[in-house]
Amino acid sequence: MSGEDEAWFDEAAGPLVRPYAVTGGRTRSDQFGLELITLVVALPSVAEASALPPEYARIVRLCQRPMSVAEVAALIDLPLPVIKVLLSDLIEQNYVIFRRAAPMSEAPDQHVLQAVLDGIRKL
């Protein structure tokens, strides 16, 4: 077997780059403890990110409205903990912000909620 043969990945795939590559070896980051909910939105327009690294210029470009790691992760189609390195990164660099959201202990109690839930019924 030689040449078209070897291929372990069709055409169509294009180029592979593994995941580690694109993080420089690094694949954690708890610094900032991002979670799937966690919202980050970029600092930076979408011209000032052009002078970022491929990666994190397409974060920023994404994140000009605030949006969930969950979300970055899917669109940009990278791992998870692959984007969780990058925005960490992007955070401490000042590029972008976060929000967490509110622990369960300061959710609203059922009352205030079956009190909305009313009040929608109303409409």
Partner chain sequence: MASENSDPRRRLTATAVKLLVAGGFGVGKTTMVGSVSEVPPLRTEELLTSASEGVDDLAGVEAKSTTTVALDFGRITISPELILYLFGTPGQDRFWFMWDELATGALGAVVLADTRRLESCFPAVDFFERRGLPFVVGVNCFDGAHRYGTEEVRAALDVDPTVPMLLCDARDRESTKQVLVTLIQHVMRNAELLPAGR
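For comparison with the form predicted alone, provide the form predicted in complex with its partner chain.
This part shows the chain on its own.
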């Protein structure tokens, strides 16, 4: 995307008929490598969100605290690939920041595993 506001609003304009309508038919969303448990958080406040097109505004309102891409998809109730595209747009526009989980090639961190173990025991 060009980053111009015009493009931003054009792509999201119109009522939500089918998921692919939201993303203007785009299904590729690998530019940021968003995965199921990539965490995202919105930068604008709930109040600021109303300036955005509805689907984006919903995401920004939802993501006031960190949550995973999968949670955003489930709570907004749009398929994962669609949410990934919408989130990519928001990331590109600096409305959302994200943090990927450690890559598979890395051995799981001992402290993380211990914290997970302790956390499960405490449930």
